[in-house]
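Quick heads-up: it's one chain on its own, the form predicted on its own, in structure tokens.
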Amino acid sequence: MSADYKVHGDVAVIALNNPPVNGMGLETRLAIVAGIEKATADAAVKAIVITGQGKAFSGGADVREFGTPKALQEPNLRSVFAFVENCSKPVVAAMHSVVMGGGLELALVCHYRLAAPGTSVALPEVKLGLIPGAGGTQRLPRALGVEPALNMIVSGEPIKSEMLAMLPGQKLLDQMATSPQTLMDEALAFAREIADVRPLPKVRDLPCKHPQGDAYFQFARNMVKGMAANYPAPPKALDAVEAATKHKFDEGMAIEREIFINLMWTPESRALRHLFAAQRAASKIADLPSDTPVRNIQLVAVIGAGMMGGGIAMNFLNAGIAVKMLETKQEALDRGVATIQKNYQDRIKKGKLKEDAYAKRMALLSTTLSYDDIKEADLVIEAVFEELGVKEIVFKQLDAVMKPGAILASNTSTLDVNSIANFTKRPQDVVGMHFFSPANVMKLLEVVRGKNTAKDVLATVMDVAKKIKKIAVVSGVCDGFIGNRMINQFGRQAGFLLDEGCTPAQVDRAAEKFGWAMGPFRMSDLAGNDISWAIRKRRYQEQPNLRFSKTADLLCEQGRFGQKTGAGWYDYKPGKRDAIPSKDVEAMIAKHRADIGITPRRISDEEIVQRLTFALVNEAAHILEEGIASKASDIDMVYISGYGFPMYRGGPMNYANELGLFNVVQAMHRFAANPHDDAEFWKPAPLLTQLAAEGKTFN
């Protein structure tokens, strides 16, 4: 059973026990019903308390059951909640830690509710492309008030119990416990106080109206429409809450259920649920047992105080981990520290950081010009220029000074981690930690596992990633790993599109209309065109037969390196990031086109998007075949959290699955017939061909 049952005198306690968040899967639902039946049949029991073991009251429904027979198997959530609500004895919810989704809906069907201070309360279903489906949209407005309930449901964001208790007229919380430690004692005492009160109060019986009625909901609809353009769930959540104010309770429940079921089968909800599962799956590595020991990381050294090094340092400072930053010159150190200070000051000005927290973080930062001063660090991360000779110098020095057991990590974005490891006498301690720029903001961390990387090193880095709030995805060693190897093909296609008739602005508009946070040319201007130029020069030598458009090289030869120089694919005004289409760049592209004998043609947005996206998908299929990525969902996480692929499409692999791999392969055959493209690249990867032929997906 997934709940513990115990009687304390005249009060029965049902404690959900389904780690880690007491999700209400079938076994837990059965246990709740069994507990209520047992308590009801026991004449000595006068009241019932429902709570959760461990670190949560309940995180809600078990997402793994969505779309499966188990989710519908009786008793389903709605049946369980009706059973609790109609219990003949008073039921008290003792809420603590996490009360989310179905967990909050469970609390709402209890007759009374207590909460410990610091409890996070939420209905986060919109983040999965859904609405609450077991009464949340009908009961929460009655218990909390229409406006605060709608804000919670539409945003999906958690609110602390103390804040909810302060809302005027709220009937969600009957009592706040003094502390988490005293919650159960206070819940038992409260249950005894109300044991004989009749009739039993039910949230469903509370009135639900808004004084402005239609006018308020029209205003709210306009606001939601603006913030949820590509997500159908938020406006549908509003419809469900409005139904609570205009219909009897049971009618409102029917409307909520119909909306929930319809949303369940939308591609947006499927994509968001896929990502929810993918993020959790990314931390599971087939040959790395969950009990693998991890090394103790108390001091981190960062080599390089530039934009990347400073951003990396901030991640650890934010997590309360001491950092020592090393540079070759004092001026470089001073600039790096000043940039970190400015970043924190900007957050203070925006109200996102308090002065005392800023002071604590800066107190954890120290600097040095000597490798001898970092020898006691537990983890050292190199963030120097992306050139193998430079990395060799750094890692040989690290090998000479670092203590035994220290982890030596490279922030390389493309280079061979095995070669870097071989610069040392301890390759088992070397790993890639590829942060994305700006490193203090971007969520993705590619963890590059070398052929000799020790399992405890890998486990430690994955553990550290959680502490610094990164989404870590493990990659094998190849040129560019997962993300940059794929983006290379994405960039090649963008260049061919220019050769054939597009402008940078047209390509970017099509990509951004599809949902990318930024098109390929704006993305390149932000990252720095000189960075990709340096990588291309290396690849020209290593792969002399590989075709590239020369437009990007011509751009860099003019010194147009992007935002940092005020000119790239676009023009930029001083101090501004607005991308202004450049007549000079368009003229350069037109001249190059004429020089290579291409007559420009009109290219549709659909072709632009397909060529960019399917280039990612085909390269990703090769990456899976080679074992560089262990699963397709890892690739989706890389592109969602590191490259701005639209979340509501679920990543490039999920998007290809939704389209159908047969259709993807047929489109690739068409692109292969284009004389100005790379026919060899558009030959579908064997894995892609096989899956398409078998009618399967990457999942």
Second form
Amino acid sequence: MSADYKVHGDVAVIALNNPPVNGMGLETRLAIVAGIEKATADAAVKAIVITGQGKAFSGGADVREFGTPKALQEPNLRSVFAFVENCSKPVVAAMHSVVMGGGLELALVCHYRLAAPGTSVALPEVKLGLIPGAGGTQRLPRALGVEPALNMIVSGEPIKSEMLAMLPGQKLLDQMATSPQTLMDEALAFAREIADVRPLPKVRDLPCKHPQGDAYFQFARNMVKGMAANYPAPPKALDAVEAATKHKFDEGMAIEREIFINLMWTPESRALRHLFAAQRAASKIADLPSDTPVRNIQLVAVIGAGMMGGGIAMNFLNAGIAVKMLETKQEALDRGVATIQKNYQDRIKKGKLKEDAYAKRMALLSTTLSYDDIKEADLVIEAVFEELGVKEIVFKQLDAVMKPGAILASNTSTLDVNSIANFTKRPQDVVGMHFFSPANVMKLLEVVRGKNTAKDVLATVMDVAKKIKKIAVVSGVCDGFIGNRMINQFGRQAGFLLDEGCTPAQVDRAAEKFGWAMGPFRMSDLAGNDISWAIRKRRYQEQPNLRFSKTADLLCEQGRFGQKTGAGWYDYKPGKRDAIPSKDVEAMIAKHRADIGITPRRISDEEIVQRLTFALVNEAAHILEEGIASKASDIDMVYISGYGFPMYRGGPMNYANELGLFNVVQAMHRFAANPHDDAEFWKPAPLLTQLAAEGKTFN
Ligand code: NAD
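Now show the form predicted in complex with nicotinamide-adenine-dinucleotide, given that the preceding structure was the form predicted on its own.
Next comes the full complex, and the chain you just saw is listed first.
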């Protein structure tokens, strides 16, 4: 049974019991119905309280049931809710901690509701490309008022119970409890007080009108359209709420249902649900049992206080974990600390950080020039220059001083983590922690598992990642790991597009119309064109037969490194970040085209997007094949959280699955036949060929 039933004198309590968040899976749904039946049949029971045990009232539908037959099995949520609402005895919801989605819809069918202070209340379905599907869009506007309900449903964001209780005229909360600890006693007392009230109040019977009616919805529609351009759910949520104001309750319920089902079938909702599952899956590693012990991390040392070191340190300070930064020179430390202070000051100015929180964070930070001072650290993260020789010096020092059991991590982007591990006599304690710039902002962390990385080291780093609120994805050791190895192919293809006739602005526009946060050339101008230049120079040595467009080298030879030099693929005005198409760069590309004998042709946006995306997908197929990534959904997480791939397309692998891998391979054959592209580039990875032939997807 996923709910416990207990009678306290004349009040029955149904306490949901399905950890971690009392998701309403089949057993829980059955247990709610059984509890209501039992209480109804018991003459001694005058009222019923529904609450949740543990960390939540209820987080809504049970995500573990998604896509399984159980999710659809009766009693489904709607049947359960109708049963609760029609109960002949008063039902009181005692809400605390988390009340989300179906959890809130359950509370809304109870006759009365109490909440503990600090309860997070939300209808987050839009985040999965859906709308609430069990009455949320019809009952919340009645209980809370049309405007605040619409804001909650369209944004999906949680609101604290105290805030809700203050809304004028709200009927969502009948009483605020004094504290979470006293909630149950207060709910029992409340239930006794209202035990004899008849008829029982139902949210469905409340009026639902907005004083400005159509004018309000027109205004709201424009707002939502502006904010949610590529997401179909928010405007549909608005339609559902408007229906609540225009139709009888049961008609509104039917409209909500129809919208919900139609949204379920949109590629955007499929993509968002895929990512929801992908994020959970990323933290599960096949050969790492969930009970793998983790090492205790209380003190972190960061070696190198440069651009990455400072940002990395901030993550830990934000999470309340002490950090010691080590450098070779005092000036470098001072510069690093000043940058951290400036970043925090900017947040204070924007009202996003309080002075006392800032002071607490800075108090956790200390600096040193001596390895002796960091030897007690539980985790060291190295972020020094990207040169193997420098890494060698650092890791040999660390090996000599660090206490046994300390985890030694490198933030290297391109070097071999196994070689770095072998600079020590404890390769089992070495792991890659590849943060993305700016490290205090970017969500992605590639956790690079070396050949000898111990399981508890991996488990600890995954656990630490959660504490510092990163999305961690495990990658094997290879050049560029998952993300940069793929982006290198994407960059090569972007170069071929220039050679054939595109301008940087045209490629970026097509990519951005597809949904990328930034096209490849704007992205490169931001990151610094010199960085990829250095990587290419190494490639020219290692793989002399690999074809590249020469345009990026020509650009760098002119010192156009991007925003930092005021000129890159685009021109920039001093102090501004707006990318202005550059006549000089376009002329340089045209001259190069003429030099290599290409007559430019007009390339469609569709071809641009396909060539860029399939370049990623093909490399990703190699990455899967080689076991560098253990599942396709991990690759999607990398691209969504680290590279600005559009969320509503679910990542490159999900996008390819949606198109059909057969179609992807066909397009690659077409591109290979283009004499100005690179036939070798477009050779499909064996895994891709196989899956396409079998009619399968990357899942
Ligand atoms: P940076 O040049 O800004 O900082 C490097 C710092 O390391 C400098 O402050 C330098 O004084 C210090 N340093 C050098 N040798 C040292 C030593 N022996 N002991 C202690 N400190 C030393 O470089 P960065 O951009 O912060 O990159 C650092 C590492 O992070 C590199 O491995 C890089 O590949 C990786 N990385 C960089 C990015 C990025 O976008 N910049 C992204 C991911 C990973």
